[in-house]
Each structure stands twice: as structure tokens, then as C-alpha cells.
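Given next, in C-alpha cells, is a single chain: the form predicted alone.
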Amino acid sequence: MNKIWLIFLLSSITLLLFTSPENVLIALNSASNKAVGLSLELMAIYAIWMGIFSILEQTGISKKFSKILSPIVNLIFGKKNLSEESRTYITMSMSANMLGMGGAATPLGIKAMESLQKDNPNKDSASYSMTMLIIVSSTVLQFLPSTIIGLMTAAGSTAPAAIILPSIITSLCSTTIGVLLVKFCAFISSLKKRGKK
């Protein structure tokens, strides 16, 4: 990925040198200033939410929230497939994604994946639960896309909250389709295993 970005950077600088050489430094300075400003704004947003998740974990509210989301998690992942530790991390990762905090959800998702790997009998391949976690994390069901709202606000949008309804609809559709596809593939796989027996 670094090589791809390097190619983009070098090709754009080369083009600017031939088309408008006086604007090369101006463009680089302007872009770097915007990048630093945006990074600081996003860091503030993430600091707030990571602090909130840390408080939730230390006060035990995360476990209560895990119980509330347990029926949904059991429906998606299967009740027998998860340990209590895995369920807690998955629930926290899902709640972070629902609040649009992909950056906060990532470390929780990694912890959930590590916990699922402990329970995985076949260490060389992903289990059903691990595959489902990847799909649920990738499709990112969002009810409050706070990162996107933060980006839109930083970009000067007059209606950053306008993204909420479209985000809910699209993420709900993508997550539903992803979950159904994983369940369908697992069903086909179980039929093949029965056929071999």
C-alpha cells in the first residue's frame, strides 16, 4: 500500500512540475496543513469515545450492554460458538461500529479475534465465528456515523447530520447481506461435509 501511495505522490508532483511548477510547494503546504488539522480534530473525537469505552469497561456497563446485545450476537454468531470473553469483545466492537467509531472498534475487534482463535479447534483456518466477525466488522452497521459527521464538520458542511439516515439504510443492507451470505456458505459447507461422510 505504501508503494501505491508513493507512486501517486510522485506522479502527481511530476505532473504539477510540468503543468504548473509554481504551485507544487503551495499544494504540498496546503495539503499537509489540512491533513494535520484533520488529524487533530479526529484525534479529539477518538479520544472522547475511547475514554467513554474505557469508562464503560471499568464500570461494568460493557457487560450489561453485552447482555442487551446478546440475542443479536447469538443470532448472528450462534450461541454455542462463543465464549463469554469473545461475546463481550464482539459486543463492544459492534457498539463502537454502531457509533461510527471504526478506529475504536478495530482494537476491540482484534481482541475478539484473538479470543475466538483460542477457541478455534483448527488453528490453520478461520472458524465460522471468525469469518462472521470479519464480515460484521467490514460491513459496519452504523446508527451514528460520528467519524463521518466529524469529517463533514471539519470540511465546513452546513448539514453534517444529513448523512445519518442514508448511513443507517446502507449499512443495514450491507450487514444483512453479508451475514446471510456467510450463513449460506456455512450451510453449503456443512452439506459438503455430510456428503463426504
Contents of the next structure:
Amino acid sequence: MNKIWLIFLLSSITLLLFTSPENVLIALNSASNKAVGLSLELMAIYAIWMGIFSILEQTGISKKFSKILSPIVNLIFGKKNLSEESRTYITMSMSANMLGMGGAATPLGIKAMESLQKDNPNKDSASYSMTMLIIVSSTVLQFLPSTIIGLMTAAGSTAPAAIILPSIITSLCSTTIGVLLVKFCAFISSLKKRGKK
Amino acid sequence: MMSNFILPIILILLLIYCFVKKVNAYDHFICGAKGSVDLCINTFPYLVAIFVLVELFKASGLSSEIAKLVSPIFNFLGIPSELVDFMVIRPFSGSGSMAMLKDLYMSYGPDSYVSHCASVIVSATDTVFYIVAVYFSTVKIKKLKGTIPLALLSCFIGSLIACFICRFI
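Pass me the form predicted together with its partner chain as well; I've looked at the form predicted alone already.
Below is the whole assembly, all chains and molecules, this chain first.
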């Protein structure tokens, strides 16, 4: 992330230096302003979802739920790699995404990440399960794109439901490909380690 | 819409369950909601950093330059050229790509091929850089070990599949 940020900022500001140097400060300020706005919005959304999730946790429903979905999670993350806590958070985050509730998925994903860090032998670098979590979250496994359907309807679409099936197929494909890519990379790096020994 | 019923029904079932099992729903709601303040304070600096990147990226015209540069490659792979700008912004900014999605609906109509592709891409991929920054915000991981390229690649392949499948709608 360090390198990417540096490269993007450097090239953008250099470009602006030649085209419109006065816009640099404007852009910086507007960025920070937007971040404050979004943070407040997110704080509101997260408060609701984290409150609801805390009830779910207390009733024990979330654990039962994660047991039902554990075959899928095992298939993606591997059987032995997860503590029960991580497993619960990951399942809840994935199911929030599946129902098209992205706002609920993020705080759960962050909690899952914290829980994965506890089992991470090397605190500095991302573990296999962490990389997998990022891939699964960024290639959202979504079965009900409710936000998008709402937007399409608002824009006057006559058949917004037409995108449901393609969305499901696409998200299944992209998640599968992502998961396979991570597994493949982990396989290669384990081969390399073996080669060194 | 069917989907409008899902959330209320889940909540009603949950609250009835709490009532039957005598769980203090109110106390636990407060307890969980409290966490959101800490979470937002933790993620705030990461959000600023990402937004600075996105704003400068757009304001400098770098995003459209990159879009122009990769457009022939994207076209070759079957992605319509109207979508290239949108796809360049997608991994960086959720609100940015949503605004562009609305623009696409306005200019091509929500039932056009281009709008279908964009809608499917939005629902099957997420903002990679934002996710990476926010998810790692509380655990202080320094070495990401190829997480970003892998996520970008899988989202890109997903977008290709989206453009392919939408031809059959």
C-alpha cells in the first residue's frame, strides 16, 4: 500500500503542477472533507449493524449459523486454519454480503481480521487466511444486489430483475477464481520454501 | 419487491427469539453499537489517505489518461469503451463508481447493454483499495504479500465475465 500511495500521489501532483497547480489544495481539502462525511455516515450504519450483531452473538444464533455454513468456509479457508471466533465473524460477514447488506459486512470483516491476527504467527505480514478474506470480500459473493436494483428502478428501468442471474453467476465465478488464485500462490510459495530447505 | 421483506422478517424473528430466551436485547445492542465509534476513529486516517489518492487521481486527469491507455486492451478483451473510465475508478472509490453508474443509466438508459454490464460489475466486485486499507486498519499489517494484485486480478476477471454474460440478457 505504501508504494502504491506514493506512486499515485507523486504522479497525480506532478501532472497537476503542469496543468492546474491551484487545484492541488482544493483536491486535498475536498478529500479530507469527504472522508469526514463518509466516516460519520459509516459510524451511523456500523452502530446499527454492530448493535444487531451483538444481539445475534448473545443469542447464540450466529454460532449456529456459522456451523451451517461451515462447509463453504472450510472449502475456501481450509479446515484447520480458523479459530471458532474467526469462523463466526467470517460467516456473518459473508452472509451479510450475500444479502446485499454491504454496510454490515465491513465491520464484521474488520472483526474477522482482528481475530485472524490473534492466530497469525508473523504479526507483520498478512497470513494466508487474511489474504483469502480480502479476496472473498472484494469479489463479493452476492445473491441479492438490492442496492443496484433500487438504483435501476429509480432510473426508470423496466426490467431491473434481469441483472440478478448474471450478478449471481459473475460473483460466483469471480470469487471462485480469486480463491483458486490465492490457493495457487500459496502452493507456489510453499514449493519455494521447500526448495530452499 | 421481495427483498424489502427480508430484513424486517429477520429482525422480527431475532427479537421474538430474544423475548422467548429472555436475552437482554437492549443492553447488548448498546454494547455492540458502542464499538462503532472506536472503529470509525481507527479507520478515519485510512479513509483520508484513500480519498486524497482518489481526489488527486481524478483531478489531475491521470485516471482518464490511464483509461485512454488501457482502452484498446479492454476493448480487445470484450469490455465496451464506455465502461473503461468506470472500471478504472471502481477499485478506488465506491461513491465515485456509484455516481458513474448513475451517469451511465442517464446517458444509455438503465436497460442497455452498457448499463447491465456496469450494474453486474458493481454487484460482483468491490472497492479493492478501500477494503484493503480499512480491513487492515486495526491490525497493523505491513507486508501484504500480493494481496492487492490478486484482488485486482480477480475483480478484473469478474468484470470480463460480467461483460460476456450480459450479452445474453
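Here, rigid core means the biggest group of C-alpha atoms that superpose within 1.5 Å across both forms. Remember, predicted model here, so these are calculated numbers, not experimental data. Residue numbers count along the first chain shown, from 1.
- Taking the rigid core as fixed, one finds a CA shift for residue 23 of 2 Å or more between the two forms.
- After superposition on the rigid core, the Cα of residue 13 moves by 2 Å or more between the two forms.
- The Cα position of residue 33 changes by 18.1 Å between the two forms once both are aligned on the rigid core.
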